[in-house]
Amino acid sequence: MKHILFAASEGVPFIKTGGLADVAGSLPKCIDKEFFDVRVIMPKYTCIKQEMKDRMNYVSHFYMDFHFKSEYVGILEAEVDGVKFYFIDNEEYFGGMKPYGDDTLWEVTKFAFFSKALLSVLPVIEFRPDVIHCHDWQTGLVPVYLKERFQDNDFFRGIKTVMTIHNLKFQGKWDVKTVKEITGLSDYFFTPDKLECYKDANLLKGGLVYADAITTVSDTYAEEIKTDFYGEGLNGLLCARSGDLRGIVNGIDYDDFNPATDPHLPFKYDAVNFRKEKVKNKRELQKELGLEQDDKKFMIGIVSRLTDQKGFDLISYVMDELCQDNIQLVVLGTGQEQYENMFRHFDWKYSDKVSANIYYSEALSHKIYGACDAFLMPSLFEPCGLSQLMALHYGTVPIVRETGGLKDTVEPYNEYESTGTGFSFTNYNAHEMLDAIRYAERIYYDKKREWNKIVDRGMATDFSWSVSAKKYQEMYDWLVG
């Protein structure tokens, strides 16, 4: 029986911001329990909701020396669909209304006392983990304070790291000089081999030189990091360690996503019959939006962040040409200002096409998967997306740009072999992807049975937290041998 531990800033049903929560609390309950034993670490945060926190039982307690303080630390632990949870309370560094605040210094502090305390408290709950499964910078120091004064421990000698990048876009940055001071770190690790990245001291880059094995959540995303492009900074690190790292594809929870048992949806449907029931889902959405009731209108879906990231430039250049196009599209996220104000603008400008819905609302995301004929992500980079692959199982046909997980996950329709999954377009150009969207237009209405068949191949595809997690155990698997 191998341990593993996964350190998360973030996890299912605890609180979520992004992906990395749907990893953290949706991947260990689909790895085989009979060789491995999976539990999850995550601060206490003071916003997590109140029924979630009456489900945690108190542990224990102990003081830590950290930024010249004696710091509380406060375990709690619960347990979910058989995977345990433990919490670090620490009323000081985890308070607020949500996870992540915008000061930088202290984010940088707070995760800090995060990593050392994670270690810290694992003789406490007698477990010894032989992997812990770091993710994204909040937890970057992990391997690094490992390596740094756990070794000398025999309780922790031998234990591997693996990394996990969910976005390199943040890497966790401030001085050199005060991240000593925060850390106890002493100068031996903040030279240009280590922890400092032109001039800074970086934590995420702490956690890649550190740990034994490094991943992320694409096979493309990981040969993209390499490159200048992508690379933020980092990518000759990652260049040199590119015999550890490997991309292994997200998954989603079919339980959570499925429609056939959706209650969002009013009506559900499978792969069987689609064809009758899904459009009843359009009607019912086009009446609550009010749009133009029409079964027969190509109706685009956009749920997302509304950032420059997600490609939301290229929208914005060719939206009036797109609601030339017999079209609806229906929007739903909040982001940068400009955004949201140009689809309140064209909501305005053509309210029975455009409907602008600058929120977000869980029941009215999934009616968007169940209800539109087709689902637009052009980003500018992905790491991995995962509204694609809860587009494909809901039989509403992705449009993307070629990059990170979108290529990997969506496989580009060919109409001389009558494949694919869905449409996409390789540069980062705006008239390309509209003449991405208009082809899947041309195909939606003059071949609707080619149409159908591209919605048939979608729902079968299998982008279930099982595939990953064997992924991810013959990693762990290799790691410890």
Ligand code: ADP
The other form holds:
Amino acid sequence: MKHILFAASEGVPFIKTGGLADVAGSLPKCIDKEFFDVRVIMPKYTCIKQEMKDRMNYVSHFYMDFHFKSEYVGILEAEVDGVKFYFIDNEEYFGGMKPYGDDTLWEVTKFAFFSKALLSVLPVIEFRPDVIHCHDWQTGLVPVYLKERFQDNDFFRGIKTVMTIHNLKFQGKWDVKTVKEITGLSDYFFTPDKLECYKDANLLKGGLVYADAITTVSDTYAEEIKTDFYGEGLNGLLCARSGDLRGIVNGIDYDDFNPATDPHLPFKYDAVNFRKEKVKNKRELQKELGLEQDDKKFMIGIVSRLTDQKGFDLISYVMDELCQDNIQLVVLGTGQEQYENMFRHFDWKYSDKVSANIYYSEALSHKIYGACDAFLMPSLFEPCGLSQLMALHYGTVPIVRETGGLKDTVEPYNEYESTGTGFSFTNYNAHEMLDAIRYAERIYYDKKREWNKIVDRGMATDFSWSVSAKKYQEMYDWLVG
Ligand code: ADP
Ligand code: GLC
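Same protein, the form predicted in complex with adenosine-5'-diphosphate (ADP) this time rather than the form predicted alone?
Let's see the whole complex now, leading with the same chain.
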């Protein structure tokens, strides 16, 4: 039996701001329990819903030296679908209304605390992982601390680490002097071949230097991040470590995302009856959101963090033009104010066509996947993307830009060969995007049988974890030997 610990800053069903939570919550369940004991550790944010806090049990607590202070480290645990989750409790660090804030220094401090605490917790819970699988910059210091102070201890010696990049854009950077004080790491670690990066200290970089293996969440992104454009300043390091870097595409949990059983959908449907049943969800959603009620309208959905990453500047550029078409657009998301306001504006201007829902809602997200004809995701970069996988499974045809995981998971429609599961465009250009949307409109309105076959093929794709979980298992086997 091999023991694996997932270290992540969010995970379903406890707390979610994006795809990382879906992965950290669903992948562990899909790793073969006969050979692997996978557990998850994350912060106990005070903003976790009470019903989920009620499922946690207190385990123990101790005090840990951190940033010139002695800090409380509480440990709680909970079990979900046979997977054990541990939570690190300290209300000073993990308080607030949201898991992440805008104060970068505080974020760096908070997750440095988390990284050190999660290592210190292991002997207390008597769980010695063979591999600590770290996710994103928030856990970048884990491989560093492990090398620096924990390896002298028999308990920790030989523990391997994996660093998975879900998003290279976020790295956890602050000036060297301050980070040195916060982390207690010596000068030795703050050189350009270690944590220092363009004069700053960089937590993700530390993880990438010290991890035994590096993965990211699609093959294409694994290649892209070795280039200047996508490499966010770390492409040199990623090229140097390319022998240890691999792409493993994400899956989704088809128990949670299944149109035949989804409790959020007023009308359930499957790959056989979607032609008749799916449109009923569209009707309901049009009613609920105050859009014109018309079964035949081409309804496009967006469920997303509203950030530059997701290509919203392209959308804002052609929004007026797009709204001249015979379409409806339903948006659910929060993020940068300029995009929130842009969608609010168009909701006001074209009230029977555009519905802007600027908040977070699990229920509405499922209704959008279940009701819309198409799903728009014109990302500037996209490490993997889970929304398009959800859309495919709900028979909602993705319209995407060919980047990262979008390129690897959506096969462009080819009308001559009658293949493909979605529509795509190559260059980051608003009119290329609009052309792709209009091509989709034409097929939807003029060649409905073809459209339905695209849906058939999309619903038949398998992006469950089955294949990718095996790849992680192989990697753990290879690391541990
Ligand atoms: P990212 O992790 O970059 O945000 P992904 O496509 O990997 O992008 O995952 C996004 C996840 O977050 C999906 O499960 C999507 O449905 C969900 N999501 C994003 N915004 C919202 C929102 N406002 N309300 C509900 N779910 C959302
Ligand atoms: C990140 C990426 C997204 C990916 C998710 C889960 O948030 O932006 O593309 O799907 O992590 O790996």
